[in-house]
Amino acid sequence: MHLPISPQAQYALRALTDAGFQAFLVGGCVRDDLMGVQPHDYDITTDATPDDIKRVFAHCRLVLDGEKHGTVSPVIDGELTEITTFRADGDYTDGRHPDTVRFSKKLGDDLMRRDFTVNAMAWSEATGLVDPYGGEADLGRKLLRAVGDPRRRFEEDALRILRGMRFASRLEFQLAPETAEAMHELAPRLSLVSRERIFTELTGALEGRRAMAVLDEFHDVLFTVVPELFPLYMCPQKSVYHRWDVWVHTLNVLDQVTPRTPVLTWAALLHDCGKPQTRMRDRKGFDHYPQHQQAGAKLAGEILTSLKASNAFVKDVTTLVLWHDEKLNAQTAKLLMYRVGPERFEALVSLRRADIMAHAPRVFKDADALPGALARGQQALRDHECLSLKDLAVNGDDLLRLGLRGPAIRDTLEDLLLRVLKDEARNDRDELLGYVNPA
């Protein structure tokens, strides 16, 4: 290993070897180290059985949630360290999990069962790098290649198809041709994968810097798991304001959006998903999409709910989709902050910028107003300006005293709030009451 290994991982490796067992760092931590990236965590594989591991680390607190799969996790100096016995898998008749798993005394059995060559490397102080499938060379070539027969790897576990997309996007690697071919061919097997796992892997792929290229190459895989997005593919946008069809436009928005958070990247992917169902062509041959934001927010919510995303996540994304196409400048900043919520305002600015820059060049000038909008919104937060009805200097009791009743109270309060949000009035009680027409 080139980078410093965490003291906890070093301790675990040496404790196992001092007890007479083989012990290796394995998988992502080895890959990351060879790429010059500090690993987030360290996985250890060993010929010690779970009972052996428990004896070696009897002095530590042990987490045994994965014991039946061969994983025992001692807590060493406050850090959880996963240690797993060498394993060899049986058949995968359900397309996701091995029917049987047997413990092995051979590291080779454990590496053989892994998905991609760059994840099938191990390291120990005694042996150095163990790389039976050429993972180090593939790292140098920025190539993602399945271990052994790619068809067999994806038939065993269809989730590996989406893992391939995620790794290609996040590591900025290309897929080896035979591996990519098998991913396309076996995409229908993703019906065997839980929706939660699909959401997790797609989220990881969307966050990567190569998300645009990966989704372009594997749009068929995406449409297999999110068929609601297929209508975007080759949906025309004949307009002086656009360069590309809806799908290519969407990919370009995804490519440009930053920061690459889960909420923002999903909002970029789904922001125009309502266009195909609302598309209308006028007499001059130009396309229009009336109320595509509302249709898109509804469809985005259905998609994310089907993928078992949390309610809060669904709300964040659908809110951005609903308001992504609004004119955003210093004058409208507070109003849109009210519409989307202050906590989502910066994300809306980011999405709006990416969307503008994926239009035709004549639209680019609209991005010039975004820094001012962001500054105005940030100022409103700093100065604790009125951004909601509860901040308004007038309340329902004031309007009752003026004789208003029922819905008129709510309507009047919202009208006053809009005046304040648009900077047409100060949030001053006397000034606002001056706009009220008594009953």
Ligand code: ATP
Second form
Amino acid sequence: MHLPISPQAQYALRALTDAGFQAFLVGGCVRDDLMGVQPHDYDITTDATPDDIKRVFAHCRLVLDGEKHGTVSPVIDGELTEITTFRADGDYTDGRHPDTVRFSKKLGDDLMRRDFTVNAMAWSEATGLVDPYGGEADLGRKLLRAVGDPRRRFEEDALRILRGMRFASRLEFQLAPETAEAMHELAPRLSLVSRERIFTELTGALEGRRAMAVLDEFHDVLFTVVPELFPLYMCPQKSVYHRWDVWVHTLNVLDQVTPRTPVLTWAALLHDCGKPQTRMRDRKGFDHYPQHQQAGAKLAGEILTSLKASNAFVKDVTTLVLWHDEKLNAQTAKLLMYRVGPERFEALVSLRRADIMAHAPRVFKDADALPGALARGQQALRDHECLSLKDLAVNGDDLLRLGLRGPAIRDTLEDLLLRVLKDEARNDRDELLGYVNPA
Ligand code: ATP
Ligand code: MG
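Alongside the form predicted alone that was just displayed, please also present the structure of the form predicted in complex with adenosine-5'-triphosphate.
Following is the full complex, with the preceding chain placed first.
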């Protein structure tokens, strides 16, 4: 390893070796280290059985959630350290999990069951790098290649197809041709994988820097797991404001959007998903998509719910989709902050920027107003300006006293709030009451 190894991982390796066992760093941490990236955690693999590991770390608090898969995790200096017994997988018949897992005494068995060559390397002080499948050479070529026969590996566990997309996107690697071919071919087997796992890996793929290229190459895989998005593909967008069809535009928004959070990258992917169902071509031959935001928010909600995303996540993304197409500048900043909620306002500005920059060049100048919008929104928060009904200087009782009843009260309050948000009125009780027509 080139970079310093965490003291906890060093301690765990030493404790196992001192007790007479083999112990290696394995997987992502070895890969990241060779790439010059500081690993975010260290996985250890060993010939010690789970019972052995428990004995060696008897003085530590032990987390045993993964014990039946061979993982015992001592908490060393406050840090959870995953230690897993060498495993050799049995046959796979359900397309996702091995029917049996056998503990092994050989590192080679454990590396053989791993997904990609760059993830199938191990390291120990005594042996140095153990790299039976040419992972280091593949790292140098920025190549993601399945360990062994790719068809067989994706047949065993179809989740690896999406993991391939995730790593290609995040590491900015290419898929080796034979591996890519097998991913396309075996994509239908993703129906055997749980929706939660699909969502997690897809989210990882979206967040990566190379998401656009990967989703372009593997759009068929995406449409297998999210068939609702297939209509975007080649959906025409004939308009002077656009230079690409809806799918290519979507990929470009995804490419531009930053920061690459799960919410923002999903919002980028889904922002125009309502366009195919709302498209109308006018007499001059141009396309329009009336209310595609509403249709899109609804469809985005259905897609994310089917992927078992949390309610909060669904709310975040659908809110951004619903308001993505509004004009955003210093004048409209507070209104949109009210529409999406202050906590989502920055994300809306980011999505707007990416969306604008994926239009035709004549639209790019709309982005010039975004810094002003952001500043106006931040100022409103800082100065505790009125941003919702509860901040309004007038309330329901005031309107009751003026003789208003029922829905008229709600509508009038909303109307007064909009005036304040648009800076057409000050949040002043007398001024606002002056706008009210008594019943
Ligand atoms: P990250 O930095 O994203 O955590 P990672 O390589 O550590 O990357 P994990 O998903 O944490 O990825 O998996 C840890 C290791 O376990 C992988 O490097 C790989 O060797 C192995 N692995 C995980 N899932 C699978 C799978 N479905 N099939 C085969 N090997 C797998
Ligand atoms: Mg990991």
